[in-house]
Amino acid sequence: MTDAVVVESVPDLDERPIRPSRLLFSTAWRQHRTKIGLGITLLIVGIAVIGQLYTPYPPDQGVENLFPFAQPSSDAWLGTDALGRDVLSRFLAGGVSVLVLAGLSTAIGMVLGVAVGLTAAYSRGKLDDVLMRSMDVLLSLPQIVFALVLAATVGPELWLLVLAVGLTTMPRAARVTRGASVEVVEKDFVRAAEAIGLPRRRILFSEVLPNITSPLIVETSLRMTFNVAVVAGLSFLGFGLQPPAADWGLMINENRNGLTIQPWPVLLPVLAIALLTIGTSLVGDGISRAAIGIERGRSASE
């Protein structure tokens, strides 16, 4: 009587198009657009964090014996502002409110816009055009415009311009994620979980999502350089956080019109985010140009 071997069921690794992120950023860290944009980044942020530990003197309030515009001296190495104010000490303070505001924006955007898309993908029919048409429609809102009208509406409220930014990137989101969910959908690992009887959710989450990572953390590294100069633009309008708080966007608005005596409190916040978007910029194109190789890499093996 020979004995019976059992041969277990191995998944086809081609039919199931996995990328590892481990393999995604490794490859993107051989690149030097990666590492410079990575590098300016964690500059940029560091100074917005750890920055405000450090400030000379309070950034809401004037420097003794100082006029306003005053140029840079021993008492204020990098003079003072429209009404006084150390412009060091206002610079170190002001980037945290940039950043956690074009992160929260960014994370609600990518959420709503991924399950939208994963739902278009996986729906199709009725529900993919009314949920793709409904996208197109805010896709054709400019970010600023639709913040400003909401904020003419409720007024200058923060919660109100993460949400107005959130809710303009998710458009964008939900168009690459659905673009990418596309193809994932007709394979045959999805059909299993689906005859298994897996809920829709779980499938979704589970089956789809891990095969669309790389497009979507590249859309995620674009979409946080874009508002980040959206919410810079709004604070510069008026509809961030209100004087006398330290904001790279408000000390841009409160001193533009001394920029020919006192350049530092523009210029300042300026490079600053400038330099940011042009990290994220940099970081991003590096994990795209990573997911394209990798992709070639796979498509040339089958």
Second form
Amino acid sequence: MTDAVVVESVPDLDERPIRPSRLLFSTAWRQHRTKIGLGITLLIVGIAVIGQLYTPYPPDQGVENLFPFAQPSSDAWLGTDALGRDVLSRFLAGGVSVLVLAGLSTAIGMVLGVAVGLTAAYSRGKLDDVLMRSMDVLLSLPQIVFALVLAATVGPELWLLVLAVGLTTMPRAARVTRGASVEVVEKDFVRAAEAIGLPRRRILFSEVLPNITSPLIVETSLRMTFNVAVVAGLSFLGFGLQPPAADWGLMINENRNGLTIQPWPVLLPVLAIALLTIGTSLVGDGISRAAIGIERGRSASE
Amino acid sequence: MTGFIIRRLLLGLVTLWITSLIIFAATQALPGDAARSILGRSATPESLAALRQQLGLDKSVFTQYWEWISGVLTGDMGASLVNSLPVTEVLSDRLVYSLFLMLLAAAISVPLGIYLGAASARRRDSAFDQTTSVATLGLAALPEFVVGITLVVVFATNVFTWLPGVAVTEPGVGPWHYPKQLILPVAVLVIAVVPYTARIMRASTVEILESDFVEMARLKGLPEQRVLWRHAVPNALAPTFQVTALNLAYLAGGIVVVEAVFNYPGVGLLLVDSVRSRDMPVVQAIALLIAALYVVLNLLADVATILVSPRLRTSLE
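Same protein, the form predicted in complex with its partner chain this time rather than the form predicted on its own?
Now the full complex is given, and it begins with the chain already shown.
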């Protein structure tokens, strides 16, 4: 593998390596899939973030003189949707919500999951068992079903959606964190930190955490991919942003019945969500391949 | 071996019990009161009180949980708030539809995934392997509703019009009477499961193909096909079953979306409708059912793992 070349230049890795995340990113960057994935992701993020500033029409108002499901014309380049609103404007304005909601819930889920996983791996014994068993229980409901149960009680609130998706991201992140840090907590430098009396929180976050960055980065990109799917899926089902908001998932739902007459308001968001998930998963795969390559090189050099 | 399975069964039951607590708590602990959210802000105090009594909200939380869970255990899940029919009755027809869809999807995707994974492992780094790898990575990332809508556009509405894009069914008629309507929903589920099965199968087959006993089989002069299918594949199945069980369980999440895309009258569509109408007894029952499916599938995977791995089979006897 070409990764081995990179690894040779790394000094003795028995002790804490210097900036493992930097090595990880430079190795990952050598993979074509990382570059392609990052390019696709940035394209969609760019459309979502910048696009909302340059909508030809206000996205939540109908275009004058145009009927619902009007064909593409010089007035509305991609035609109008089920309520006669400009498709291009709604597409450009509708991506931010998916990104923000998925990003927020991934961040919440990763932070909670890492905290639980680190605590479990470091404390061992009963607390470890209790924490990880409760994480297993949370896995028994698919993310979307968990979110729907909450939505049934409170209604389609955005904070609830973020909470539901974040909470269901947590057990998955916790498993990965615990798995990666079980070995690290046994290392000598952790013993040394204990010996000089560092508080537990300090040991976990400044001694253990920096050594498990690569599995965590891989997990974050994987979770982001899935959470984009869950968030967009929920808003497709009508439990995300509520009309008349512009949102990719909602757009697909609102215009499905006109697919044969005017496919654009469905096709554009479908394509964008597809590209976004493929992009983030390519990046994740590139980083994970790099991590495996570095790990192999490390065990070979020992 | 029976001891092991009994332990897993107990663990599964505990999981299910705690999940029932979570489902119940989720409908209790959150701000807002079910009666008010069902009736809306304009509800009169009398109608609120009446509905609270009907829902049992005037009783203590413990009594409410006890009445719900003891009802579930005796097959009485309460009545739907929408049409007052018993939840079990509302569910039974829908369940047949969803289970049929899932079984069909599982029956196609599991063998297909195993075959693709094993074949990629054998021709490692070949064009076939590379193509499968990229395709499975991309397909695994796609949300089910994106795949569903794309298939509708291509095969039902815009490009070709070969297949129906929505399911049109009559009550009381089994889903197997409409084979054409099943093709697209099943295809979406197959596309959702095959990538995971194929990828884990490839990884574990690659590992097994490098082990000593496979080398031994080659040295005996067995043809490579026989080495792969008789020696390597059976040993690579164990981790594949675990991952596949997990994925089939999450298919329950996928099925919610797929049924909504195709208007397929199963449990998933019922869940979406019930969430919309705040029909709590139905929502709770379906959530519990999906958790039970997860527990059962994991248990099946454990049993299957024991049955296919000779080492475990003998050591646990």
